[in-house]
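Given as structure tokens, the chain that follows is alone and in the form predicted alone.
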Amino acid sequence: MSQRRGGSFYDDQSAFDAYLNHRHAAVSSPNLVMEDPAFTQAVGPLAGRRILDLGCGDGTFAAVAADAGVASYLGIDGSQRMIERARHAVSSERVRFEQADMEDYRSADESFDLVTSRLALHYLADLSPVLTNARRALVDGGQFVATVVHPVVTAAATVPDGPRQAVEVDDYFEPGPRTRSWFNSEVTWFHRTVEHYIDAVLSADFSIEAVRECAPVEALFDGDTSEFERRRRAPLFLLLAATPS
């Protein structure tokens, strides 16, 4: 298996299809009951703003500005595939998506609203040029959230081939690159603590509105009680809100 991270590691095929084939899997899916209400509240109403989506995947967001009724929003991803299936899932004049790696994209200064990131930060080995960007993109009163995998994730000793029941960690203090087999392949996250990736933000000139560890929500889960307790034995995803300094 050859090595991948970003968009290079969605562009295979077989990784692609395991990926999206989990992200929509209802119950079983963490992106549904963890990370994506954490999302909706901290980002709030989308109604009239202006957004820029780092990492934007398969278009799964843009469909929900698009239907909220954002001003405009404009996804970028690296990768190809992600970047075919976000333009073949949303129709409309005010979504349009653009094929370029995140920490090369440069917007026009105070051009957006709202600035998202989502599960994408953590393939990055330095945040300093996506951070310093989105704090240029935005207006003042503007808004960044993003979120990524959780620290506690990345650095996992670790990774079984069923489903998880704990988290073994080892080297939490060591940030770096941890490459691991993910969705028939090997990926590469790049590890931070908690305490790096808050120092980043404010280092990017933003003041932090909230850091959450998006727990599972219950009413989410249709009724699996044991999928809900065992989500609720480890944090999955971290969540950064913050605003122009």
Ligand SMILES: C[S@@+](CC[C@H](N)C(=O)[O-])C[C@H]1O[C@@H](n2cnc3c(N)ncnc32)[C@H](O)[C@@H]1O
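Numbering follows the first chain given and starts at 1. Since we're looking at a predicted model, the values are computed, not measured. Whichever C-alpha set is largest while still superposing within 1.5 Å between the two forms counts as the rigid core. Compared with the form predicted in complex with this ligand:
With the core held fixed, the Cα of E84 is displaced between these two forms by less than 2 Å.
Core-superposed comparison between these two forms: the Cα of A125 travels less than 2 Å.
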Second form
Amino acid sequence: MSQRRGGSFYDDQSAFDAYLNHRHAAVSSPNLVMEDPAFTQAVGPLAGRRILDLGCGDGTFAAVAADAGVASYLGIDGSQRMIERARHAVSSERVRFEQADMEDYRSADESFDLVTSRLALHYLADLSPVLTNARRALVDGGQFVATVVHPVVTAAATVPDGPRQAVEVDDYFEPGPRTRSWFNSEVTWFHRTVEHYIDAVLSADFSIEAVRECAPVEALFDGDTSEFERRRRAPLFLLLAATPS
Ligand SMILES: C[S@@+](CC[C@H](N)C(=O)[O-])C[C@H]1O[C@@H](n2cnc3c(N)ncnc32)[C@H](O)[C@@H]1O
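Can you switch from the form predicted alone and show the form predicted in complex with this ligand instead?
Full complex below, order starting with the chain above.
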């Protein structure tokens, strides 16, 4: 493999630890108070579904899926550390994990009712092959639900040291890689506009069901109104839900 793909960021121990601490940090984790409620609403009931999760991370969603009674769950992630953590965290005969870059993963003859990708597609230089493969892996009537770091954030000119207040957007209409310091390391995210994401999903032969910007849910802030107000200042995540055309 000639280039460093998205999973490699998480194989740095310090970045891995810092990221996971933040990701699970109660009300100060935007994943929990913004991305997760929008995602949970978009996918609806999971029981009985066959799920493919691209960029599955540490198995957090796999555990939710197993508890919800899915028929099967297959998590793909490029990071060896993430896959090890996920395998350690979830043991269910209905749950499997595979270490692979999503660019290389092919679903062979397995079909899925739901393909998800949570906060991973902005690591890809080219969305099209992965979206086409996701479309092929789905049965008719299946569903694709993806979240990404919001284009307003991937276009941000600066990354604050402390808690983010506002976002200074720059070069919004210039798609491409943006490398920045993040969790004690350097990460490269591929910036795209909202329009670009929507076009990419439509071009992969999907119909769009929903577009969400993952507004914070006040009830999840445990009464921390100042944190809730801070999270209302800027969008952090974009969600697209789609069905095969
Ligand atoms: C921000 S984490 C999100 C993890 C998980 N989906 C969640 O929501 O907790 C992004 C994940 O995508 C994985 N990833 C990034 N680029 C990837 C690629 N090209 N192929 C497979 N996994 C990738 C990373 O290793 C990491 O686990």
